[in-house]
Each structure stands twice: as C-alpha cells, then as structure tokens.
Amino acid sequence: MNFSEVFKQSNQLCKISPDGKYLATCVQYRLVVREVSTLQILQLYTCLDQISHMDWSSDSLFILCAMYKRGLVQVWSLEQPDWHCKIDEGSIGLVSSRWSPDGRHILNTTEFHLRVTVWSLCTKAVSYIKYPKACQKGIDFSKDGCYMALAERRDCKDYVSVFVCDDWHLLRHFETETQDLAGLEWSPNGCVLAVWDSSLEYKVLLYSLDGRLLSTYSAYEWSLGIKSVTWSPSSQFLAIGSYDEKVRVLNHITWKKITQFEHLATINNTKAVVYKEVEKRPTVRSDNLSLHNITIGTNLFNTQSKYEICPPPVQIPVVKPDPDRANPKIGVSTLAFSSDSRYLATKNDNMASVVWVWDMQKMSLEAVLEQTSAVRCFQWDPLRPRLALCTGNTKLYLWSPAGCVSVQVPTEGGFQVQSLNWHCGGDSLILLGKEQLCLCYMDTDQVDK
C-alpha cells in the first residue's frame, strides 16, 4: 500500500472521472483536473465563484460547476478547453445542479423548488418541470439512463412522474399512496421503483415502470419509521433501515420480509469475528522531544492502533439519544451491500463507533467493527468484497472476508481522513480531510492472490 503526496481541496469537492483516467478537484474558485496515472495537472479552469458543487458528466468529457449563492452553473470540456458554458438561473436561485445519464443535458432545482429546469448543451433548448418535491431524494435515474423519476408535491398529494430521458416527454404520472412522499430509487434492473414516506410513517412502495402498485410494506405504526432505504446491485434484496434500530430485507419476488437484522448491544453470536480496535501510544524517548521534531509534525505523538478480536459475549457501546432534541441519534442511517450483493454494511447512530458487516447468503451477523471513535464514512470496493473506512483520524482501516486492518497514513502534519472515496477500478482511494487529500494505492496483486 502506498501514499500519495498531499494536495489541496475545498469542501471535500473531488471526484475521479467515470472511465477512471482523471481526478477533478476544486480549491475555492478553481477547478484542476489532473490524471490519476501520474497526479500531473491536466487542466486549470477559473470560476466566477467559490464553488459549491462539482460533477463529470458520464463520458468523462465535461465537467458542471455550481456556484448555488449567485444562482450560476459553469460547464467545462476536456477536449477543448478553449469552450465552456455559462447558465444563469437568475432571481428564481438554485439549489441543486446534476447531469443527466447523456451528459449532454443539465438538470437545474431552483429556489423552493419551483421548478425543474432541463438544459441541452447541444440544441441550447431549455424545458421547465414544475411542482418537484423538496425531499431526501427527489429525483432518481434508471441504472440504464432511459428514465428518470422525479417526486412532485400538487393540491397536498404526492405525485411521482416518470420521463423518457431521450427527449424529456412524460411517460406515467401517478399519485403514490404516501403521507409525505420522503424519496425514491430504481431497482439496479430498472423495472422496480421503490417509493418511501417520512419518518412519521413507515411505509414502502413499489411501483412498475407503468405506475402499477406492485407491493406495499410497513413493518409498524405510531412510531418513527424509515430512515434509510437500499436496493442490492442484483437488484434481489431491498434494504430498509429503521429508527427501531433493524434493519428489514425484502425479496424482489413476494416483496415480503426474508430477514431482520437486529443491532444488539450484547453480542452473543459465535459465529460472528467482532474485531475492537485497540490503541496503543507510543513511548516517546526525552531526546526526541526537541523543538525541532515537534514543530516539524513528525509522526512523535500518533497513536498506533490494531484490532483485536473479542470473544462472546461483547458489549458494545450504546450513547442514548436526547429524547428532547429532533432528529434523535438514534436507528439505522447507513447501509451499504457489496458489490456481488454478498455483504450488507451497516451503523446504527447510537451505536456510532461501530459498523456491522451482514452475509446475505447466510442471512447472519459475519462481522463487527468496534473503532475508538465515531465512524465518519464507510464505501465498499466497487470490485471485490472489501470495506474502507474511517473516523477522523489519521488512519485507514479495511475490511475484508479474510480480516481486518488499521493502516496510519504517513503523511506530515497529521492528516486526518473525514471522507473517501474509491476509484472505479478499486486499486485505489481518495483520502479526503478538511483541506486535503491524498492518494491510497493497493497492492492489487497481492489483494487477488
């Protein structure tokens, strides 16, 4: 495993093209693109603005640029750097800013969420949505990029629309049964579109491609409900995490619940590995502790760490929400399944030090991951069966069937990693902190032996 050099980002705005060969970071106004190969910068692009959100477009040939105070969208090519495109959106604002699956068309969310705006960066042709909903995830693409489903809120109903992408006509529109319509996502296949309320109901829909009510789920009442929703990439199992801190599998066949998963504090399976990471300070020698080391930013006062594994039963550390304060810490935020649709990551935000790793082919418990610190972001290897996360520290820690690994990132300065990101082709990772990033390279040919 190896590092890159460290360099600078705002926001935590960086993200490797699709096809794998850039990496596009943004430093307050300005956008460099570099290549992944060998870190060189490619292009140099200046903003009008500090930029609030950056996207490449699916073949890699242009990158969007949202500056959302001034309500402006900047457009740049790779091939030509000489081009770019200017949208203004004007007095109505901008919220939100996103390709379509072409990368030919942007799709603009003004203020309040007046309206959908639909710009060609080919014909200049610009086609307006109305009544989009503001919701958790109110706009979604089928995998294959045909369709895109959008949540609308009219005369107090829910409504979900269904557009060709191709040339933007309205395929279905149907009024969806929810209270207050919270998201929606396609099935990876694109037949299956799930719909959820908020977390004042729990309540999951599935609708057809044609608006047909497929199935209805709610696994109880009067309680907070859904917080969290996930289709598998073999598009078999939905994933629903609850404020009930369980997480319910639905099979894509009946839709009915196949499994629970339940995050206990007592862990008394045998046959799951929990793994506690333990750490360990080390002893610093009085000749090492001149000015000169210290103010330097050696790796003097790092705290190394390994895991351990425990044996049943563990006892895992609870923190109990404030029952006064909204959105309460506490249920199932994050889930997460394997690429082969083997594993289902989990955390439970009462439960925040730790993440549980589910086989979905044993329906069981096959891992626990006890970090000293809350767990900030965790993301499988888009290739093989291989979790990475991390706490805010200075280290890496993966995950795999074969075991568990604490990784410090040798870097001066102490560099701590808040989010990150793989690179498509998972022989590496973005490490991202609150000004920087880095590079991580894997041994890949270790990794397939």
The other form holds:
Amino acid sequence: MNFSEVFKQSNQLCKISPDGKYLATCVQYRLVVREVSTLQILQLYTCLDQISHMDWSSDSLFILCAMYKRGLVQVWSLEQPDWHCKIDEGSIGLVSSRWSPDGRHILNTTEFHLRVTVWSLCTKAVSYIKYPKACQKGIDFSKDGCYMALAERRDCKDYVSVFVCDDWHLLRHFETETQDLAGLEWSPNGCVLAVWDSSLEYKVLLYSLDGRLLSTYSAYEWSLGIKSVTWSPSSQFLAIGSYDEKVRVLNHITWKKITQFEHLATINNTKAVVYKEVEKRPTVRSDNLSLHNITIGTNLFNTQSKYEICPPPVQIPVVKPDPDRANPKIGVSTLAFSSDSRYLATKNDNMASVVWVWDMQKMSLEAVLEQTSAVRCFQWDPLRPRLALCTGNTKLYLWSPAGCVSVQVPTEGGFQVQSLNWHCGGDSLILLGKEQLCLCYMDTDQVDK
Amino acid sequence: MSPSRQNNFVSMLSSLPLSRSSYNVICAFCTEDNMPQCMSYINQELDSLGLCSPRIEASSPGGAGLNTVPALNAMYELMQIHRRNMCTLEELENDQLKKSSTLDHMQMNNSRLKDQLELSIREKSGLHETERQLQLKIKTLQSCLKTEKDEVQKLQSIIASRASQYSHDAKRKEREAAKLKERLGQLLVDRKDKKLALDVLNSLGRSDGKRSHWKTAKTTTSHEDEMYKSLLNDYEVSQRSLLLENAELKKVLQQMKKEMIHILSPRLPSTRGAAAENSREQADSDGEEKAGDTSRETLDQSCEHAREQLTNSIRQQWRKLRNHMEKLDSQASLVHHQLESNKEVIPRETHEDEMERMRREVQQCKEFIHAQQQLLQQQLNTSFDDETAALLNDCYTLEEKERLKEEWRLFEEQKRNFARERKNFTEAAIRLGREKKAFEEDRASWLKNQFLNMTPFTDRRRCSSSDGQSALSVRSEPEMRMSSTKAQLAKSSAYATFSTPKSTQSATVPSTTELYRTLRLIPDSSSSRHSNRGSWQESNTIDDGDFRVKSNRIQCRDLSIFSLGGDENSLT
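To complete the pair, please output the form predicted in complex with its partner chain; the form predicted alone was given just before.
Every component of the complex follows; first up is the chain already shown.
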C-alpha cells in the first residue's frame, strides 16, 4: 500500500472523473485538475468566488463549479481551457446545482426551492420546473440516464414527475400516497422508483416506471420510521434502515420483507467474527525522552492499533440519545451494499463506533467491526467485496472476507481522515482530511490481517 | 341410758320419714319405763344442738311427770328451729328452682351460641374464599394496569418525539418563510430586474453527437413507447430468470424424489415385519412415478396440477424417509444397549484411545513449537531485553577477563624474566666496569711499555687476545653476554686515549639493541641469536627509550671503532 503526498483542498470537494483518469480538487476559489497516475497538475482554473460545489460531467470533459453565495455556476472544459461558461441565477439565489446525465444540461435549484432551472449548454435554452419539493432527496436520475424523477409538492400534496432527460419532456405525473415525501430513488435497472415518507411515518411506496403503484410497505406505526433507504446493485433487494435500530430487506419479486437485521447490544452469534480495534501505546523509555526524540518521533502521538478477534458474547457500547431532541441519534442511518450485492454494511447511530457487515446469501451477520472512535465514513470497493472505513483519526481501515487491517497514513503532522472515496477502478482511495487530501494506492494482492 | 339403746332410738328415728305419723313413732320413743333415759338423752341432744334451755328434769324424782317449763321452752325452741329449717328449706327449694331454670336457660343459650359460632365460622371461610378471589382479581387488574401504563408511557414518548419533530419542522418552515418574506421585501424594494444570464463562449454539441429534434406528438409517443419497451424488457428478463429458477428447482425436487425412492426401496426388505407394507409402498411410489412421468410429458411445466402433484409426492416420500430413519434410530439404540460388551465397543474404545494419544501428541507439538518460538524471540530481542543484555555483557566481559588474565600471566612471566635479565645485566655491567678499569690500567701500563719500547710490527692480535684474556675473567654466564663483553673489550682495546668510555660512568644496563648491534660484528654467532633477540626486544619496550640513546652512542662508538680500526691500521 502506497500513499501519495498530501495536497490541499477546501470544503471536502475532491472528485475523480467518471473515466478515472483525472482528479479535480478545489482549493478556496481555485479548481485544480490533476492526472491520477502521476498527480501532476494538468489544469488550473480560477473561479469568481469560493466554490461550494463541484462536479464532473458524465463524459469527463467538463466540470461545474457552483458558488451558492453569489448564485453563480461556472463550467470549465478540460479539452479547451479557454472555453468558459457562467450561469448567473441572479437575485433568485442558488441552493444546489447538478449535471444532467448527458453532460450538456445543468439543473439549478433556486433558493427556497422556488423552481428548478434547466440550462442547456447546447441550445442556450432555459426551462423551468415548478414546485420542486425541498426534501432529503428530491431529484434522482436513473442509472442509464434516460429518466429523471422529481418530487413536487402542491396544495399540501406530494407528487412525482418523471421526465425524459433527452428533451425534458414530462412523461408521467402522479400523486403519491405519502404524508410528507422525504426521498425517492430509482432502482439500478431503472424500472422501479422507491418513494419513502418522512420519519414521522414508516411508509415505502414502489412505483413502476409508468407510474403504477406496485406495492406499499409499512413495518409499524407511530414510532419514528425510516432513516435511510438503499437499493442493491442488482436491483434484487431494497434495504430500509429505520429508527428502531433494524434493517428490513424487501425482495423485488413480491416486494415483501424477506428478512430483518437487528443491531443488538450483545452479540451471541458464534458464526460472526467480531473485530475490535485495540490501540497499542508505544513504550517510552525515560532515557530516550530528550527534546530531540520528542520532536523527531511523531510516533509518540501516532498510536499503533491492530484488530483483535473477540469471542462471543460481545458487548457493544451504546450511547442513549437525548429523547427531547428532534432527529435523535438512534437508528440505522447508513446502508451500503457491496458491488456484487453479497454484503450489506450498516451503521447504527447509537452504536456509532461499530460497523456491521451482513451476508445477503446467508441472511446473517458476517462481521462486526468495533472501532475506538465513531465511524465517520465507509465505502465499498467498486469492484470487489472490500470495505474501507475511517473514524477521523490518522488511520485507514479495510475489511474483506479474508480479514481486517488497520493502516496508519504515513504523513507528517497527523492527517485526520474524515472521509474517503474509492477510485472507479478499485485500486486506489482518496482520503480527505479537513483541509488536505491524500491518495492511497492498493497493492494488487489483498492485504490480510 | 345405754348407748345401744340410744342407737336403737336413733336408727329408728332416722329410718322413719318425717311426717305426722312420726309422732306416733315418737310416742314409741318414750315410755313409762325409759323416761329418765329419754330425758337424759333429750338433754344431751339439746346440748348438742346448742339450745340453752335448761335441762328437762323430772318433776319429781322417780316420778312420771316432767318440769313443764323447760320442756315447753325446749319444745318452743325446737319448733322455732323447725320453722327456721322449713323456711330455709323453702328458700333453698326456691333457690334450687331458680338455679335449675337459669341452668336451663344457660344451656339453651350455650347451644344457641354454639350454633351461631359454627355459622359464623362457615361465613368466615366463605368470606376468605371471596377475599382470595378478589385478591387474584386485583393482581390481574394491577398487571393490566401496569401494561396499560407502560403502553401509555410508550405512546407518550412517541408523541413527544413526534411533537419535537413537528415543532422542529415547523420552526424550520417558519424560518424559511421568514427568509422568503425578507427576500420578497428586498425584491420589491430593489426592482432592478436583473436578467438571468447564461454567458457561454460557444454552444456545445450534444453528447451523443446527434442533432436535436423538434418536440412533436410523435416524440411524446416515442418516449412512451421507449418507456414501455424498457419496462417490458425488465419484466421479460425477470420472468426468464424466474422460469429458469423454477425449472432448476423442479429438477432438484424430481431428483430428490427419485433418490428418496431409491433410498427407501433397497432398505425395505431389511426392515422387520414390514414386508407387506413395503411392497405396497413400492407399488405406490412406482405408480406415482409413472403418474409423475406422464404428467411431465403431457402437461405444461408451469401447470398447477403438476406442481401440486410433485410437491405432494415429495412430501409423502419425505414422510416415509423420516419414519424409516426413526425406525433405524430406535433399532440402533436397541442394538447399542444389547451389544454393550461386544467388540463393537472395543473399536470405539480404541478409537477414543487413539484420539487421546493424538491429542497428547498435538499438545506436545504445540508446547514444543511454543518453546521454539520463545527461544527464537529471546535470540532476536537482544537490544530490548535488559536482563539478557546484561547477561550477554557479562559473558563477554568474562571472556575478556579470562583473556586478560592470560595476558597478565604472560606479562608477569616476561616481566620476571626481564627483571632477571636486568639483574644479570647490571651484574655484568658492574663486572664490565671493573674489568674496564682493570683493562684501562693494563692498557695504560701497556701503552706505557709500548711507548717506552716503541717497535713497529708488534703482533696486535696477540695483544688483543692477551688483553682480552687479562681483562676477562671467565664466569658462569650465558654465552652471549660473555662474547658481547669480549667483543666490546676487543674493540675498546684498539682505542687511543681520545675516546673516553662514557658508558662505564653510568652503571645502567646496556640495552639489548646494543648487544644486538655489537653482536652483529660477530655474524656467525649473532645470526642464531636474532630470533631470540626479537622476543627480548619486545618485552623490554618499557626501558627502551633510555637504551636507544645509548645504542646510538654505541653506534657512534662502533663507527668510531671502525674508523679507529682504520686509523689504527694507518697508525701501524
């Protein structure tokens, strides 16, 4: 495993192009484009204000930089550095900006979600979509880039509009049976749209592409409901994480629950492997404690850690959330399927330092990773069943069915890994700190424990 | 009066009832004859009764009459007594009546109360029973209450969380509305009508390279068609996969059925007392199989009927297999009980022994590996382990110490030898000094003689040898020293008066180098001693400085000797 040197970035804006060749980072108001293999700077663009959001177009030729405060969006071309494009939303403000799947249209959501403006870079035409809903996930594009689903709210009722991304033609418009639609997501095969309600009501509705309601699922009433929803990459499963610390999995044939995964405080399962991170503090000899040694040896503050396998029964540390606050820190907030749909990784918010890995073939718990501090981010390798996670310290953790390993990021001055992203080729990782980023190149062989 | 008579009277009186007719009997008590006796008796009786009436006496002694007054008094008193007795008797009778009535009353009361008591006891037990039932009911109600309370609390907490969520959302919306109002106000005030702008250098081509089309009804229908096509595609794909899965599962079931039949059929003859049943079963299964085959051939695979038939047959076979297995199990257990002391047990025992042995071996191997690991660790951890480092250091120092000791020993030996040599040298030097003095005197005298009888061509060799002889005194010394002194004296004999033997002034030992140099003049004798000299030179390094100076001087002397020799030759 090799680590590159540390580069600067601001706002955690650092993305690899869809074709995997370039890396774009934002440093304040500058956009830096590097080549992934050599990390040489290819292009440097300057925007008019601090960049709030940055994204690649789907063909890896253009990058959009949005500055929400100024209401501006600037688009840069990789092939022609002197090509420029500036979109000014004016006084209406800008809240979010994104590419369309064909890479030639930009969708801007104005302030207060008054409307969605569709700017065409081919025809310079503008279209407007009214009454978009301000919710967790109001817009979703299907994977093949053909259709866009948009959540709308009119007269205290929720609607979903399906647009054809080709010419922004409204294909379907139907009302949903939700109280307060919180999000919608296309299945990876693009034929089913999952729509879920806010946390006050546990309800998941499944609509077919042509707007027919296929099925409704509600696990319970009254208590706080759905916290997170995700499709498996094969479109076979829909995993729903809720505030009652359980994950329910629906199957695509009957849309009924096939299993539910509980996150218990005591693990008695003998088939699951429980990895516990244990820190080894380096011993300090009193005769070595000279100033020279302290300043040179950052090892004093970088504690080594390794994983220990704990035999069952294992107690998981639980933090009870404040009952009076809204959006309590309890329930399954993060779900991620591995690329082959074999594994599901979950995180329960009141056991924040633990990541659970479930085997979808056996429908049982496969592994539990207990870290020393709260897990900030985890992501599956796009090609193989390998999970990378970070907890905000200077280490990177990797889990695979063969074992688990903790790797110290070898940078000076302590690089706190706050989030991470896999390269689409699955052989390198981008580690993002507060103001820095670092690339980690994996070996071709798997690293075992 | 005679006591017997009195007794007779008393017995008579006592046996008679107290009635008026008794007066007649009393008349029988006293007769003309026994008057005094009667009188005395009566007096006695009156006395015994405590009456204080005077004695009844006869009116005249021996007369038949009485004193009437005392008799009347006595009679009156007796009547009084009698009356009193009758009264008391009446009273007592009354009393008795009363008492008996009260007794009856009490008894009646008693029985009534007893009845009441029994009744109340029964009532009490009944009440106890009801109380117990009521307690039970209370408990159940309390538990119901508890569950209800818990549910209420749960609902309350849910309501509370929902309320907090609602209030949070409402606040958020309110804040947004406020921002909107503010923005609206701002826009109304600030009506510059800034146009939204898109500033592009040049238009881009479409990503798929095609030209864009006009929006017509045809496009909308084409979109619809596209959508339906993709949906249908997806359905077809999933249906195909489901069909495949179905077919596979059916195949698996068929195979399972076949195998189950196969398993059951050869076993059938071995089971006890079920031959007829088995043949029936076989017939059934055969018949079924045939039916299954036909159904597969004639009907469609997804037909309901065929599926049902298949599943039913599978279930039947499975039931048979299960029963069979149960039978076998029971048989096995019976057999096990019966054949406990059989050799079937022994193999198990040996098996267990083998296992034990293997376990022990494994344990030993593990221990061995562990020990090896430890040793290896010890070997590797030299710098971190203080103890081993100290130990190792000790070993090294010990080795060094030994070596040092050896060297010291050698050194001491050499020192001793050197001291000895030194002593010998000093002695030799002293001797040499003395001999030199003697020689000088001799020489002086000889020179005097020579000078006095100055003739050329004297035999120098003869003189030198004679001089050597005269100057030398043979002692028991090592050969080299003798020869060295000989050589020195030989050379110094050629001196003229102008070289003073400075070396004799200092009584120090001539160095080995001096000896070495002097001995060089006698090559054959010194060559064999070269090797010896080497070691001597080494060991006498301490006093070397001094001697080197001297050796230089000796060298000069040697040179001078040589030159003198030449001179001498020229002289002569």
